[in-house]
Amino acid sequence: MLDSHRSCPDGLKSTMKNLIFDRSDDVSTADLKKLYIATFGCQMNDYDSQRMAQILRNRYVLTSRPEEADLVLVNTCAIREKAENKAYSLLGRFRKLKKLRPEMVIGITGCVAQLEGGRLLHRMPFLDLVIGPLEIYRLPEILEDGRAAEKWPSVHTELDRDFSIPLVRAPLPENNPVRTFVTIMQGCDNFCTYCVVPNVRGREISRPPGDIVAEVEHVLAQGVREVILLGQNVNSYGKKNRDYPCFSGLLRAVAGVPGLERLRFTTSHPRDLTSDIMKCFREVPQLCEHLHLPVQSGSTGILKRMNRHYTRDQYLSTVDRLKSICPEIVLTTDLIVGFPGETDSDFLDTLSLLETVEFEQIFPFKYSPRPGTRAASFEDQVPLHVQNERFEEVLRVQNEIGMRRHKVLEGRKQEVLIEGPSRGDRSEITGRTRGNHVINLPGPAELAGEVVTVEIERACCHSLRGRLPGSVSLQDEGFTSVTNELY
């Protein structure tokens, strides 16, 4: 189980180097052993652990139960001191299951493993992996040599400038997927002050776009109709290799993929939103009219000590600049609330900031301090009781305005792509509009992987509730308020 607690150049024929990965046909599940994943953090560990599924589904098939499980991998974020916390405290559990069944193999990998190491077998002596991020393609190599010649615990962080992302062709794990990630580049070369993902992730390398292109064909022929392609910073793809488009024209030529339905990306930066990607908004067709364009912190001075290389009144001109090109788009963002210095006069400046651009959403987090960040060392850090205070302020500036405009979709149509059952409540079904609004309806699950127009009946602050054209409304229910939020 992955239990999670974003016209073709020469460049775009596949690269030979890269590694594939197949089950085979012989193989059957009741000779397997069985895998237990859990995950941590952001979209690119959800890839990652997805990854791992498949390169490893020659000997391990998936469960969702971890004490029958014979090997245990919990895939880490260290980007935020809660998502470590919760791993660690996750890792702490599976000791006890290691003492009834020794013969268990128990591994972290992701972004703590990198960071931390070998220190992690002191803390943790119960563990016999610690994988870094850009090792866990080694995963079956790693996993015959420590059993071949008992070489538990091992320890596989190293970080390889010249690494590239393997093109992997193996079902995805999920049966019947609608949307999946696509990774197209690795690590980041921005440096902003509070970010540990250059230390752990290693420098900006894009993938190549054949191999890139190849995996988008691959998933589609699984019945995925929406891609997310996903990278610590998509604007800057292919600009350390002349012979790869840029972002832009890999966009073009992804979106040209025959039964593509939708296109997004994440995370873009704001400083690389160039006027060519802001264009594909208007002319690609597939490409969702929806942005996830992290600001951070709404006052210059702050955004300066983050070494986020823009003001505030930049970033409001690329927001301004966007919306004259693409009218329709929705605009979600990254907030980090109590950076060191933040003053009060910083504080306002970011809800003002919130009340200009109108975010459809935003995900706000409490600064913490990250072991080997140049933030951790500045001695201004905010008390914690003034990041909460001031968290709690920023949720509530932006639960009106999500609600606010949420309300001005009340009454409209809008083509919403059927994910699947609600997960609040599943009995119904859940979909997305192109505007990435997320919408639960009374519907048939097998409407899964189709596009159906839906009248908005009722905003929510984190979802809405909608219909079919034709079926029985909430007021012919008696409704009067729903409580059911998709979060």
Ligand code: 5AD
Contents of the next structure:
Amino acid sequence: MLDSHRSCPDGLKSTMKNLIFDRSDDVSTADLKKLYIATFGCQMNDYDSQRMAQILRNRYVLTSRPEEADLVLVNTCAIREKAENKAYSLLGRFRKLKKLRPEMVIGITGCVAQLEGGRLLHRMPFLDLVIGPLEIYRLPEILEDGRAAEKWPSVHTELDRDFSIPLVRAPLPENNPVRTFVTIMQGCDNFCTYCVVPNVRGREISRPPGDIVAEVEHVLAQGVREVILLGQNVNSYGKKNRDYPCFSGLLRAVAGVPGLERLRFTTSHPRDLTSDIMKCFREVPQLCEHLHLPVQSGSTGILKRMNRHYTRDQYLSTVDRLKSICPEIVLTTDLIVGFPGETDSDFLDTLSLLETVEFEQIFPFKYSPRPGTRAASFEDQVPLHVQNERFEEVLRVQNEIGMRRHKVLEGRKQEVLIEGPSRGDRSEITGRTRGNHVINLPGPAELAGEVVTVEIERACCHSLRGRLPGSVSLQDEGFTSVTNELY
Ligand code: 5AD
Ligand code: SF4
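Other form of same protein, the form predicted in complex with 5'-deoxyadenosine (5AD), not the form predicted alone:
Okay, now the whole complex, with that chain kicking things off.
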């Protein structure tokens, strides 16, 4: 089991579904050791955890029980202090397990490993391995070395400029996955003043288009129907490589892979969203009409201090252009409240931008100073109580907007790709609309992987309820409240 801790405030709760290791080749599980992976953070980390499980599959079988694992890997996120602290507290719990079973190998991987490196060994002397995100593909070799020469604890945090993401052809760890990520680039060159990513994932490197297409073919052969192309800033794909297509060219190439039902991508930088990319939403049938376009702030002054390279008006005109090319587009965003120097008036600009754009959903964050970033040394840090107030206000405003946007869908029919049983209620199924709305409905689990037409019965703040046309309505059964929202 790969445990995902993205929205898990208190430790070991698993939010990933159905991640039984599929061993369809001739490796016998009886000879294998047990591997437990906990994952914090973004989709990049989910992707990396899956690759770790794949490349170790000849030696380890995944377990959902850390106490029985021979190897425990905690794949960490450094984007905000809170995420970092959650990983430390989980590792503290594993220290107790290691006391009971000293042969247990404990490794920290990902962005905190890269950021803190060898310092982690002082803080947590029980650690055996510290492995940065670009070094995870060396895990089999690192594990082998350690056994032969007792070289642990060992630290692996090279940020190699020539790094390329290997093509892993092993079966995906998840059983019958309907949607999956395919990384198209690694790192970031933007240096937004709040962001630790360029320090921990290195400079932007695009993956060769042939490898991307080969990985898409590989995942489709395993039953995947929807692919999400992944990178810190996918819109600048190929800019450093003359012989690579630009991002819109890549989108068209991937969409042409036979068997692909749906295509999405994340994350986009507003500055790099060209008309060519916008036109793909209209012209590429597989590309779903949803765009995650992080704005971060509605104030031009704050955007400048964030080094975002666009103004409020430029962001708004990009959105206008996109809506005129693809009127059905569903927009979501990230934003930061309480960035250093953010005044009440800057904050009001953010609220008014939310009202103007009417995002379907937002992912707001309180600013968190990160080591090595420029904004961490800005003098005018915003007090925590102001950050808290602004955070609550942003949620309040967006809840109304989100509800309004969702209400429009009530009574309409939508094409939904069914992903499997609903997490909240296993007797129901869950899926996504092309606009990326999560929808729960009564229906048979066998529909997983199918695109079905669903009638939207009821809008909630963060998800929808629906029914298959012709089935009994929840209202008909006296259903009055919705309790299983997914977020
Ligand atoms: N503090 C708060 N939020 C941050 N993000 C990135 N760095 C920070 C930080 N230091 C947010 C941005 C980004 C999302 C992934 O995390 O909104 O888009
Ligand atoms: Fe961080 Fe900015 Fe790069 Fe996104 S674009 S990863 S926020 S530096």
